[in-house]
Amino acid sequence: MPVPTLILVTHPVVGTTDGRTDDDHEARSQPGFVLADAALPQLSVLDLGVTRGDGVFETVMVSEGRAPAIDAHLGRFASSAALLDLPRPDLDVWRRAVLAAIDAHPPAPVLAVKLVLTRGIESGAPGAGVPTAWVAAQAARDFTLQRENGIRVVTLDRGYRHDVAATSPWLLQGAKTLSYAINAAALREAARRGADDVIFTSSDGFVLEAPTASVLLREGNRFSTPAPELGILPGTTQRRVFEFLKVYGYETDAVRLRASELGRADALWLLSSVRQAVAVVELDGSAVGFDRELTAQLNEHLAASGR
């Protein structure tokens, strides 16, 4: 696998960083990031992002050199940081760092550009108290077959009520954190069941999200996605899909969906930045309607809006 293009973000948050402040003319005149060699060691083994998963990230899809949803990703990045009580990201620096990573990477049809912000080095160690931050760009995995043929999905209970984000905010539902062990375990469970992916449900029977995607459900001319108030990530790709559907007169809404509604749906999709729109053709062993034409239209729109 080719080495990713790596940008170390040296001024990642608003306020004091590396001994500089936003009022410092020298600090404001610097880009706030540097190009680095991803093949060399760059991260401390004492970094809390490694030892505790204490940090946040975003992955931005870049199509033919353009990032169509960068502002939405940056906004969600800042929201995740706030939920973890991390310092506020300097979004102007992060935007420039993403663009610099795109420019520095060899031409590729689709890039996945990951932004990472951690709490930094463990307390008591040299360098503690300063966030660690970087941007890495690499060629995206090819999901063409999944877009064309669809995927098999199983539902799994996430183990929380639908209102856990309100009742227990310390569980960090709705934040895109580096703690992805549960999501990875869920995907392994799906594979054990002969499936490709997962749709999480709440312990009281509401549809949530997939480990790395939003859920889209169609009933007639109405398209629905679970509401962010359920403690799930607001989908940037889902937002762009809704914009497309509204142009063609479809009804769209973000609501509480019962798990039982999945089985009655005319069609289902998982939506994510890099994979884009992938139809669910089998749910818990039962066939789901596959609208091949609309799936292709959705992906054409998502790809074209990146150029």
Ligand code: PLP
Second form
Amino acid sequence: MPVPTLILVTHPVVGTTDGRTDDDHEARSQPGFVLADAALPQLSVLDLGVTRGDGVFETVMVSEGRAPAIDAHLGRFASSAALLDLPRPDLDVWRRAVLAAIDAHPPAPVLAVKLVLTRGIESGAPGAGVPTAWVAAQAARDFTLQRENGIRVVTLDRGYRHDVAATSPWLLQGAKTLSYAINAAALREAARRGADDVIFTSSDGFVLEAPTASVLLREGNRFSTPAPELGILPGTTQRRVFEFLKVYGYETDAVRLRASELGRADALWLLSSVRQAVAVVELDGSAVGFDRELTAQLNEHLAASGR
Ligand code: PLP
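Rather than the form predicted alone that you just supplied, could I have the structure of the form predicted in complex with pyridoxal-5'-phosphate (PLP)?
After this comes the whole thing, all chains and molecules, with the earlier chain placed first.
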């Protein structure tokens, strides 16, 4: 795999971490980031992002040099940081850093651009208290086969009730944190069961999300996705898919879906930025309707639209 294009974000948050203030005109004229070599060591072994997964991230899809959902990703990045009580990201700096990473990367049909903000070095060590931040752009994996053929999915209980975000906000459900070990473990469990992916359900039987994607369900002309209050990530791809479906006169809704409704759906998809829309063709061993044409249209829209 080629080395990613790396940008270290030197002024990632709003405020005075290095003595500058928001109103400091001179400071605002600085880019707040610097190009770096991803082949060299850049991160401290004492960084809390590494030692505790204490930080947030986003992955932005860039198609032919354009990042159609960048605003939505930046907004979610700021919300995730707020849920973790991290300092507020300076979104102007991050936006420019993302665009600079795209410019600096050799041309590629699709890039995955990752934004990472950690709590920084462990307390007591030199440099503690300053967030660590970077942007890395890399040619994306090719998901053509999954888009064309669909995927097999199993449902797995996430072990929390549907209202966990309200009852236990410290569990950070709905924040895109660096702690994705559980998500990766769920995908390994899916592989052990002969499947490609997972749909998590709540302990009280509601549909949640996939480890790295949102769920979309079709019944006739109505398309639904689980509501974000269920402690799931509000998907930027799901939002773009709803915009597309509304233009064609379909009904769209963010609701509470019972896990039993999945088996009765006319079609199901998993939606995410880089893989885009993939149809679920088998759920817990049973076949699911596959709308090949609509899947292709969704993916065409997701790759083409925007800036
Ligand atoms: N849910 C989870 C847990 C995710 O990790 C992701 C993306 O990585 C999504 C949903 C889909 O979000 P998006 O469409 O913004 O990529």
